[in-house]
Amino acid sequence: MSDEDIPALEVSDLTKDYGDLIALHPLDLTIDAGSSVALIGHNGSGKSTLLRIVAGLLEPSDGEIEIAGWPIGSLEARATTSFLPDDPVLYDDLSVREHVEYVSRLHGGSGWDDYAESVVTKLGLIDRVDDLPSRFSRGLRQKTSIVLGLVRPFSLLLVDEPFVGLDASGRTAMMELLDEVHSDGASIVVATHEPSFVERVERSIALRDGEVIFDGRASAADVLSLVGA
């Protein structure tokens, strides 16, 4: 089997519960190498659960995940991973500058580059960048966390609600942003409502109750429909 014949993210029979209350029914899904994919569906659905168990940020009760071939929490694939939450978390005595110096060596890249300063510039950060983020407003927060996950290495970016905290120029970007380095050959799953998003992706799996309901493309009617019900 070719690099290219394996899946980005393979999951199987995956769950997670809190006692009494299951966030994730089991659940197999396969995702190519390569994909575009929006993870859609209302509040508590499961988004959030399933992205964090992927980033080994928490663990599954039951299931095998495995990305790029290889198992979740191993150190390869934590290397070709890299997630970007909903809820930034920043350093309070780093520089925007600085973050991305040390992000961006601690998982093997150069540093503050050429890209890295225009993913700042193209996000409205470039007279911010020796400022701290601590004192940022959320969606300057969200900005900062954004360029923090791009200057990494990887190959399977997921992102959670990237969009929450935005203006429509920040909107735009990000979704630019999603757009080359999903032509650059990463693979890409975003949790977001973002109807606009979801009609550039190549596929969107919605989550009920930590059950997948909806499997293909999507347009906006579907994504109000398969979140609202």
Given for the second form:
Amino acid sequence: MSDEDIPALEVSDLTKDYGDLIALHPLDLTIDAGSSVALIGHNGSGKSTLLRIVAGLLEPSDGEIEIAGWPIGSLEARATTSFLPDDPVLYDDLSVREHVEYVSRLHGGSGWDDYAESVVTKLGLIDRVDDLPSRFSRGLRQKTSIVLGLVRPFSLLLVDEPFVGLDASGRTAMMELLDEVHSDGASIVVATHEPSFVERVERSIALRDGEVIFDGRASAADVLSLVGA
Amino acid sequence: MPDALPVPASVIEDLRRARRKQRVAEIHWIDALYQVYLVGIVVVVVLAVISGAIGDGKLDHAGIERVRLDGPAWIGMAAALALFIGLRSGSRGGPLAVEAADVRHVLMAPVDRAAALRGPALRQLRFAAFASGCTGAAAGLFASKRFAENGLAWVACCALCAMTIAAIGYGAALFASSRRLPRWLATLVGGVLVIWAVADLAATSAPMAPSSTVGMIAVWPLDFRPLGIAPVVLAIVLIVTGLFGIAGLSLEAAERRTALVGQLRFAVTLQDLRTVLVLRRQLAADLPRNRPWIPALRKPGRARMPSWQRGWRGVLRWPVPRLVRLVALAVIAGFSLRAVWGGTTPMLVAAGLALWVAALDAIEPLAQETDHPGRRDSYPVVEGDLMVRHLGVPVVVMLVVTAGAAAVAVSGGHNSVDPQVMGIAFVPLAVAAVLGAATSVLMGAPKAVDELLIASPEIAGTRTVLRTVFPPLVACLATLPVLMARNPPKGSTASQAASTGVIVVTVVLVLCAGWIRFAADIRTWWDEAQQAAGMQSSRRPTAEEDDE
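What about the form predicted together with the partner chain, after the form predicted alone?
Below is the whole assembly, all chains and molecules, this chain first.
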């Protein structure tokens, strides 16, 4: 099997429960390398849980997950996967630039470079790069978190509710950055309530109560009928 | 993907060192000196108090024999508890509390997790070894005054013993965390060892508990038994195994822990017991069941007694660990009452505390009203009235818990409490625990800015002590009937003495209940009075007043 044939993400019989509360029913999913996918569903449908398990932040109750052929949590899987959470978690004592240098070097990168500068500029953070994000508003912290997710090498990008807390220009920049990342060959999986984004991706997967209820290409109208957004 | 994985550990160390340097540079030397000064004062006061309590008279032969025979079991109890706490902490992602951002950015990066975590773990271990070594050495110094043997030997052995206890606890936590020991298994193993240690302590016929071997180290100057080396080896094995497997740490547990530990420390600093309790429950994943134990109660009920119904709905969602905890607390209270009856008076504190802690769980509905004052104030009900209504269910729950404690206390054998006395003391014990716990929750955390603190630190200090001590004291006071019945005055029976005790306790409980009912009214009145006084003093005198 060539590298291109290995799926970006393969989920088999994945379940997650919290005691007597089942968050994900047995779930099978394959996402091809280089594809763009939207995860849609009501609040509590299991989108974030699925993404967090794939990112390695939550442990599955059962089942197996492979990222580009590597088991989740392995060094290779971690090097391959970038996760943009909906709750930005940042250091209190590092500026945006220091964050970028730190995270980039942890991934074997060189630190602050032209790409980092271009992402920061697109997101409108260029004038704040030497400020502490701990003093930022929710939206600016979210933008910092996006920068950190993009300035490192990856081939699978997991994004949880990327548009929440962003202003109009931030949303546009985010859409453009996701398109750019995808056109560079990375696979992207985005959990969102944004109907307009669904029309930009090749595939949409709708979840309800932890089960897949739709898998295919969807329009904004489909999203409304599937999740009543 | 980078060609060479993992990213070298030196990168993490360099980056961490730079951050540490930046942080240290921000600390003013005056602040650091003040911290040292405070710690110094606390240490000196503690040492002076302990020294005074222990005395320095030499022990007689019988006393030395008692220490030689019983000492290991008593110290072993501490080791068993350390192991239990360590295993439980490790099964929940401890002992490390990794910074939240480190979980997201370092542990999720393609770096060697073991290399990233070993540094913080070794730093924690170093501190634990230092603190326990100092504590043990101090204990050895006190012990040496009472024995004829070489003082240095006591200091060295007690320091080694304390360090072994700390290392066993820390090593157990590292081991459980790295091996992802299930919580039930950690509780089972730790629980069995604690019960064994208690049995070893209580009954001479019980086989020696493994934890008692730790205690042998402390009494080596009296009786050198090579078996004491075993726990030292065990501690080293646990730590080494834990450090090697540290990369096995669960990110899910680490992230939950890291988010809560910081808040927990802050709440402890603020003496905010309720917040500590809520955060501890979250840390232990001690969360209500999604479905109640009795599904029929999910149906909508009549609105005649909403507080009563709400209380039962909460109780019927209690998770298994909370139920097990209440049973354990009932057993502890029962054994403590037996000890009080047998002549060990200080154990009444243990009995009262056990029931008070159980009641802190029982008063959950009332506590949740105080957690959200905005919601509470939106109800068309007087606050004190609502609080009193919420006491019904906790009292019933605590009657059941106290019944368990009473059953343990009166069950046959050595120091069995007179059933008649227990019958008389039973209801006051349950009610006092509930009222003590409710008082504690309703008092809340001390205000950040206290008017009394500004007026007089002495008054504020006394008030803080009273605030902390009073609620559990109410629960402890309820053991008075048992205490009075133990040695009834001449001419009266044990039951009569217990009844007299009940009268005293009832007076305190009535006052307590009254405070719960009218606390909000009193607070409002006090605030209004203060506001009026403030307005009067800050008001500018009128022209007429100036003329006068």
